[in-house]
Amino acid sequence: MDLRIKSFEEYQAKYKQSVDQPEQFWSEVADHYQWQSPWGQVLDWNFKEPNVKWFLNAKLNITENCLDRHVETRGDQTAILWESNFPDRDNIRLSYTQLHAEVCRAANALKSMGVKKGDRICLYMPMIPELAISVLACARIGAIHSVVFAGFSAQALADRINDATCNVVITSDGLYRGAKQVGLKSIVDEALQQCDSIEHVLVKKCTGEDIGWSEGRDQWWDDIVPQQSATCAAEVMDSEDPLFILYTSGSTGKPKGVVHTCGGYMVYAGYSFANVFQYEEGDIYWCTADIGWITGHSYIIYGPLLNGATTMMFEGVPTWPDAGRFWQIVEKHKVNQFYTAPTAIRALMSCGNDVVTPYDLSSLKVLGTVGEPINQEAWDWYKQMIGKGTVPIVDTWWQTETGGIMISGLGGHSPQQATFAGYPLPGIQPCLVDTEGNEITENGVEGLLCMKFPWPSILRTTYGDHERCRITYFSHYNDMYFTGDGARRDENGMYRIIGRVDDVINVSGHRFGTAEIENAINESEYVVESAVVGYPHDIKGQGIYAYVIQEKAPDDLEAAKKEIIATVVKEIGPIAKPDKIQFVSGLPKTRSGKIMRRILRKVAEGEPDKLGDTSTLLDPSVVDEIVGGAV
């Protein structure tokens, strides 16, 4: 069975059966996979707890679909081609059937360890095929993978480690991030200071250098994985256990732990990616993010190999050795759909075209945006330059939440609009409401984005919080999952996402809450009180700007930005540092306390002459002195 909709009449009429007769729909498309024993129930929702369970009592497991059944018909295909941080260093190649070993010869080794199934495993390592492996090894024994970004600082990590209280950490010496060197084992080292839940933790080696080492704790991959069987059962798993835990930033301080399970998690995953992509038999897909965000779980691991396809790793940067590296990889491997962020592309007009004009680029089928919307120079750039006019460019949108790709065009056989994501995939009812939670019905028009019924990926729950996940998506408006972000939608049904309207920045398409950093910097010692808002920033979409209150006006302004950054550094990791700090004498609040971000906002955007009304204010005077020192 193919999943594919092959043309825009296919999936107008798709899209129509799945919202008259959902249920149906979906259990068709599950038939596609392999089951232990099917489902009695397809679905079983409510939007007010929250609670929403898919193909229950069903059992499974992921890897089964990932890998066993593959290796009967497509055992010698490649399934994950690794290309080195280093361009002379040989890519490695592993078949189906040799993944397949690799899994149950990692599985086996957790399982000696003493993992069982519901165990929580943190993963915190750089983009090498063991990292795939560990995922699908905690999958194929039903622990719970937490893969936390090898960016993060040690006090981010002890953080998730603790939430989620894993008892073991797979990590590696260190990584190459482009000319970068990084320690990680020295970081888990310093986490695992503030956890007492870890056990055990296993150490591949990347990079060969001297690290700390623990005795009975401690243990080298290399002396445990190879020696393994390279035969595990896979786990019986019901279809709504947990298969992972992916930590995402809100607009309150703490991290959430989102849920996903495993039956509509898989079902979901595999479903979009071969419609978004339209992958064919014998292509090679590369997505270029990170295994630590949901792009990587369900777009590098779980959705290509479900559909048996051959999915391509990075482990370094697209700018190193030069910024024609992404280029030259797809010519080198003739890469079929190619699937990255706005932010590179940007990063990568701004080098001009001359490193893009070398390679042959004509082996490319679908290009794809993801992490936030796209603007129209950088869509323009990426139509022209990379896809030569031709390559149809889908634009995805979605979240960690959400599990796989809601709205997006599929491969060539939607219309494409610059900036507009465009219609939903089959099965994704979304809507948007004023601020009352009126759903507006009429096209050309501007509202909240929510969907009003569930998908098979629907995050669960917040680890630990379930009270924490129904009040941040489902208390907003009723019997709807509130997105957090604006949209816009067309004459034509098409949607445009306009960004967040909650206490979120989307830096580099990574959201990060304004009080997550703004607890970092007041972790400074000098730092009273601190408010961060997003401006518009040429590469990154949004920069980070802080405006901070000292205890006194600092004698030396550099220094005092440095120790500032260095502290967001420490508690949460390079990619949340602040692009530019102001430092003021008081903020903007009302007489309630309430810090009257708007006007910040507008000040950092460069629009002082649109701040509004001010009088209500506790101190309109503060107002003046933000405009004039604005940096």
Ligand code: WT7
The other form holds:
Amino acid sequence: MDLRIKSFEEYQAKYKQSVDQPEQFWSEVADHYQWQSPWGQVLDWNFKEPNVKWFLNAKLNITENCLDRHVETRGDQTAILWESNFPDRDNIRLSYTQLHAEVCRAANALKSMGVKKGDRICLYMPMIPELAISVLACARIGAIHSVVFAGFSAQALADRINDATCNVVITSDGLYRGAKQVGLKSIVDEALQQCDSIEHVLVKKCTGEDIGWSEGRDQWWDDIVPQQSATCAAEVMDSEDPLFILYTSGSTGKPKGVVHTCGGYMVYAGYSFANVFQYEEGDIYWCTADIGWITGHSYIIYGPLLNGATTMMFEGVPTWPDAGRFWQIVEKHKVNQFYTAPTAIRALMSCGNDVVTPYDLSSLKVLGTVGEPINQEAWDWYKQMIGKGTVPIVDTWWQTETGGIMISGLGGHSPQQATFAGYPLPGIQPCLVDTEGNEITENGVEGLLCMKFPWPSILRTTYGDHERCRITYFSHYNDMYFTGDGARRDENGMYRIIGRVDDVINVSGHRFGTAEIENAINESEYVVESAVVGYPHDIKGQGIYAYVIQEKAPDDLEAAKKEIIATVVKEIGPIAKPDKIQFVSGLPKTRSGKIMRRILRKVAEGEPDKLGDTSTLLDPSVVDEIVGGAV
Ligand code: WT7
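Next up, the form predicted in complex with the named molecule in place of the form predicted alone?
The complete assembly is shown below, putting the previous chain first.
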């Protein structure tokens, strides 16, 4: 299937068509896929409830589009190319024929455990081929996968398992990540003490470490999967049946389970992959994300496989055994499209050019970035040092909720401007609104980024709580989807994403609600209250700055900090560790008891002279203490 737009003129024409006749546009795109039976209506929607349905009543299975179709035409081509954490270990190549067989075996194993269509399966796994196989095995039989990033703590894992009432967990004994080894199975065991719904735990051997075992509940992958039949009929799925749940943080409460459905997600993941990366037959494509995030779902697994691509999966980290690891892999596998995050680019940039220059990067055709705004310096380095000044950069803006890339260049076919994501993909109708929700139609302006019209992979609900979905995304501005981001649109209509305007912070491309981290900190027995804000961080984009009121004035500040950090690691995971902790005796609250975060942000940003009006504070004197004690 060739879905690719091949020039900017073609993009402009397609874009116009997609806005003038969206249903016709999307049904032409959807015709490129294999459906078991066709749709009637293309789209039914309102953003009030919200209720969005695409390709109504069509039947399909996404794995037939990711696998079976390619087995017939390119069975021997590598589907997944896996690179180990250890540079000297052999890589693994799974052809489309082999991947199809492995997915069917895993699907049959799940069936033998009693898994049925609609059941929720939690995947808490390393970046090994079995993770991709498990994702596809769930999809094969209509089970809903919920992948939890294997850096989350037992508590965070338990919360996600319970929210979705999963009945199976797939995990491994442990994982390797750079020089570290993490015992995943023991984290699962700890989590499951709080989870009643789990009946089976399927364990893939990875590190070979000793693990605990619960007879009757736990089974080795290698004992039950390999012996299964290599064929498994694909479950008939309705277009609007859920495909997966993926948890993400918002400005309030616990993380929400974003729900994506089979038909629309498939159409958009495949379409956006083909166009943004301009993948050509035979190319080697590499996205460095973890499958625990939406980027890995859409652009390691589904998008590439829908297009019959060779997609690389990397178990390790960019800086181990040294900071040349990414570039060494690019040279080794002659990677053509490379997709990573600004935080990785900045971290590698800070290691100097000597770790880049030894490697031949001439295979690169497209460089991608995702997850947070990319600063000018990082963009320039990526363009010059990695792209040698000639390789196009696609800065791809999107979200867990959008399912696929929304605003981005299309390979080299779009005008490029450093730090700008650029133009919306066909079918995507962004707009900027002011704080009252009035659309700002002129160019050369800043505003709140909304979407006026649905696209096929828009989230359908938040699992188990549709009202929360409505309130979070559809209640702020009339009849629009609100992204939570602020953006600038330049004179030419190109978009530049400024960042979150809500209480969400983005740390190394990982999304946290400030309330979520505060709740974790408050679990510490010595803490009375806390307030968390983001501040600019050279490598991570944003760092976490926590203001903490202790139970009693601490004697040993370092010990108190350690205890707070340990609590956050226990409640969420190491990725949410505060970078800075400042002990305070009070927080700047208004008379109505609301914390004035603006003040805390300014202090954390190192701009205490720009606090603005503090006259409405209940006790303005706390401000002096906070400014004086800034860390
Ligand atoms: C938030 C979504 C979608 C993949 C990874 C993150 C920020 C994402 C960009 C970009 C500026 C970006 C936004 C967005 N973001 N991509 N290219 N430029 N900001 O997914 O965890 O759902 O986070 O990440 O703030 O709202 P996510």
